[in-house]
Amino acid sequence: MAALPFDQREGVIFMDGTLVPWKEAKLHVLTHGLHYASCVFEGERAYGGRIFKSSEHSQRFKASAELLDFQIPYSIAELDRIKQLVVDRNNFKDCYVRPLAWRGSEMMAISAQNAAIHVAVAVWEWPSMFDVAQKMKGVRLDIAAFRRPDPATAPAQAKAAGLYMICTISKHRAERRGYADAMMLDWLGRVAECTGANIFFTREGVIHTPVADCFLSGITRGTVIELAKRRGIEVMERRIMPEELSGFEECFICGTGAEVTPVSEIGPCKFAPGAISRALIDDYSAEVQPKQRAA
């Protein structure tokens, strides 16, 4: 049965200032946000009901709109309110919270200094995409055609809807071809990401990760590699060549929607989801839980 279509969903979502019927929530076609990516927005999760980190993703929304030349005309405790809001009065344990922010239909050109910025907040149901004994056994990734842009030609510190252009292109390339998503090369041919997810790899016990510079330092990511401290466990952040992938051990990839998810394969690399990952695992879901976070 197919899945029903996002704008036929029912529930309430926040949008500039009000919570409106899901189905009502709809912009013109002559948006700008929609004709020239001057869109931001953030992927959250609730968990038993309450959002993690939410602050955090408040403020990077925030900052995210400023990388666009535009201001969000809520403050971080007022987003943290309204997303938090959206989620109880839909009556969410777990799921998924989307805010996003955009400018309107006021100036249609490449210049819309006068446009109106709109708010909005939705939250739908999405549990955890696997257990723990699905993940251990790793997802494929093929290798991406295209490559995250140099930082200098594009803002890559924002979560912004234009730079997804091409991790939509990278996912659908890799499903057809059999894989679960694609890692992407930075624009010099090193190791980047993942099309929605960061990635590390292990070798002899340290953690290796990309340097997050042409592309977001995901707040899961953060997260990740806090809890890998805790544990005693060294991370290294620095370049790392595609021709280095044979000599790691294991490999997990992690974001809002992957959680922390091993990877088995990387285009001819083979990788042996292990001890280190199943920690993480377990630390993250943990760390994720209200009670556990209260403690």
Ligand code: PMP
Contents of the next structure:
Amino acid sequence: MAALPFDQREGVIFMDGTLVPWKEAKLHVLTHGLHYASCVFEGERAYGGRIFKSSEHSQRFKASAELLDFQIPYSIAELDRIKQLVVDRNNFKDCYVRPLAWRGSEMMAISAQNAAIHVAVAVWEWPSMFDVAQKMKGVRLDIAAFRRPDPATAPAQAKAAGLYMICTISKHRAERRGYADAMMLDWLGRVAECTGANIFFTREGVIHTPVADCFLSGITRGTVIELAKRRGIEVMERRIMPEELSGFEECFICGTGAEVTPVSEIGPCKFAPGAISRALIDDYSAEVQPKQRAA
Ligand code: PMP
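Which structure goes with the form predicted in complex with this ligand, now that we have seen the form predicted alone?
The complete assembly is shown below, putting the previous chain first.
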């Protein structure tokens, strides 16, 4: 049976200051955010009813809006409270959290200086993949035809709706070709990231990951780097060319949605999900659990 469409579920959604019944969280077709992609969002997960790194996501949410030349009318602390309220009111423990901010309908042209800024937060159930044996088989990645844009061409560090256009096209093409996702190169042809996750490789016990200066430096990426360092594993952030892929042993991707997911193939290159991927899957699932408060 097909999953219930996202506009037909039960629960509450935060919209412009109030909690509204899920099916009533609507907007008009003449909305600037829809026509001109003046829209930013976040993707977060709650584990055991607590949002992992909520404040870091709220901070990035506000920074993304500023890169699109608008201000989110809430502080980080207010956003954290709103998100937790939406999780609690929907009675979810393990769920995805989607804050969204967009320009409204007051102006309908490229310039939208006086358009109102709207903010919504929705949550939905999305349990993480607990079957580690299944995970360790790895996913297969295509290589996307589109590249991450030059930071002089687009606000590359914003989690902005418009930047996902090439991700959806690339992921559709990958799926049609039988892959789970696509790895994207950057504007200079270097390895960048996947359509919704960052990428890591290992060689001789060292982790290598691309420098995140022209794509989203994920919050999960930061967590994984910290977890690897805690284990004493060296992490090199550097430029990685696609020609180097065949020299790596393990590969994994990470993101709020993907968590830590091993990769078995990228185009013609094969990888063997192994001890480092396994250790980071375990460390990440321990890290995201809500911390017990001291008695
Ligand atoms: N890159 C892209 C394009 C993404 O959509 C995501 C998911 N938000 C990531 C990287 C990973 O970011 P995070 O770890 O903050 O979820």
